[in-house]
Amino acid sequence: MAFKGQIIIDTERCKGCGVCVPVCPMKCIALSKNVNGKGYNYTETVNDSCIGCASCAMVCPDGVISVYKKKI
């Protein structure tokens, strides 16, 4: 049975540290060129190939990333 992941990022709380970007095995996330209300370049999803491993959420120091899995 296969799973598809979905990444939800609280962009207003993200400080744009970028710790999550290199740990994503599917290269689903990257730092945005846009800034949030605090002036940080926040993390955003860049493709829909997420496998739901939650590596990004585990390394996020501020806990702004949630990962969900759904059966496909």
Contents of the next structure:
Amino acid sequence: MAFKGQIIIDTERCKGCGVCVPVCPMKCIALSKNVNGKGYNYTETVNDSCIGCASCAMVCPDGVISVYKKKI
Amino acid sequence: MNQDIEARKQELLKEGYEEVYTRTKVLTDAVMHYCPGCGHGTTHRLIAEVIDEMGIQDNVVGVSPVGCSVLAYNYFDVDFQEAAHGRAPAVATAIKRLNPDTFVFTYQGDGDLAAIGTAETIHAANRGENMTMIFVNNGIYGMTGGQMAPTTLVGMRSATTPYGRRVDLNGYPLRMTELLSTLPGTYYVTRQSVQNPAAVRKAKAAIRKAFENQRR
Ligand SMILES: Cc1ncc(C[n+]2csc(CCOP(=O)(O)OP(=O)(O)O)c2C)c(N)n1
Ligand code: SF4
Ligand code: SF4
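The form predicted alone done, now the form predicted together with the partner chain:
Now the full complex is given, and it begins with the chain already shown.
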């Protein structure tokens, strides 16, 4: 059974720590070149291979990422 | 901004997606002052998620320490009391004894719990006080500038051990978990970490167990 995932990133809350980036098994998140209102390079999705595993959300200290998934 | 996020969530739900994870409402909307990547934020989240999942938000009192997490009460939407440096277990003892049906927890750093508050920690544990102590051990005094703590590991650099902790000069790190585990009054003690997704899930299960134990 495979899942398709979607993440929603609260970019204004993101501190650009990058903790979520290496834990993604699908390599679908990276730090943006742009900054948010606080001057942090926030996280963004870079491809649509997300499987909704929530690894990124688990390690994010600031609860920035919401994760959704559905069966495909 | 937040409205955009809410709208996006609703959109996904309509498209047949199920929610796997979202920030718990037991945390307030305040942006935490912790440095980027700090485990205090992750630990706050886990405690708030456990409170949420147990449905005890209106029946829990936290006690915050002196240290980086001194402002923890701004981030949890539950009742909180601030304690003097290291004295959180003593304050929590009183709260729990006066409100035996309320879930009580302390939230403390290593400078707080394992240095200035060692006596309170050990005696509260050994008296078997029915409460949960969350010990966030970063191996340093964070708030005051990263000085050596009793828990700083051998060889670990800090502001006051710039070449690493030396046993001949600074003695051995205090192993708080092992120490408490030898006390007959301790009901449950475990060491967890929050450095990767698997560890975070394990840490959350441990926090859940610690809170559930208060039901006995
Ligand atoms: C009675 C007293 N002594 C000393 C201090 C100074 N002080 C503030 S925070 C702190 C240590 C905090 O370290 P820790 O408990 O490890 O928490 P962290 O900041 O690393 O999360 C100290 C010694 C104080 N506020 N009150
Ligand atoms: S939910 Fe999993 S696959 Fe999707 S972005 Fe997060 S870590 Fe990557
Ligand atoms: S872990 Fe959270 S705060 Fe850090 S970069 Fe990722 S989304 Fe931003």
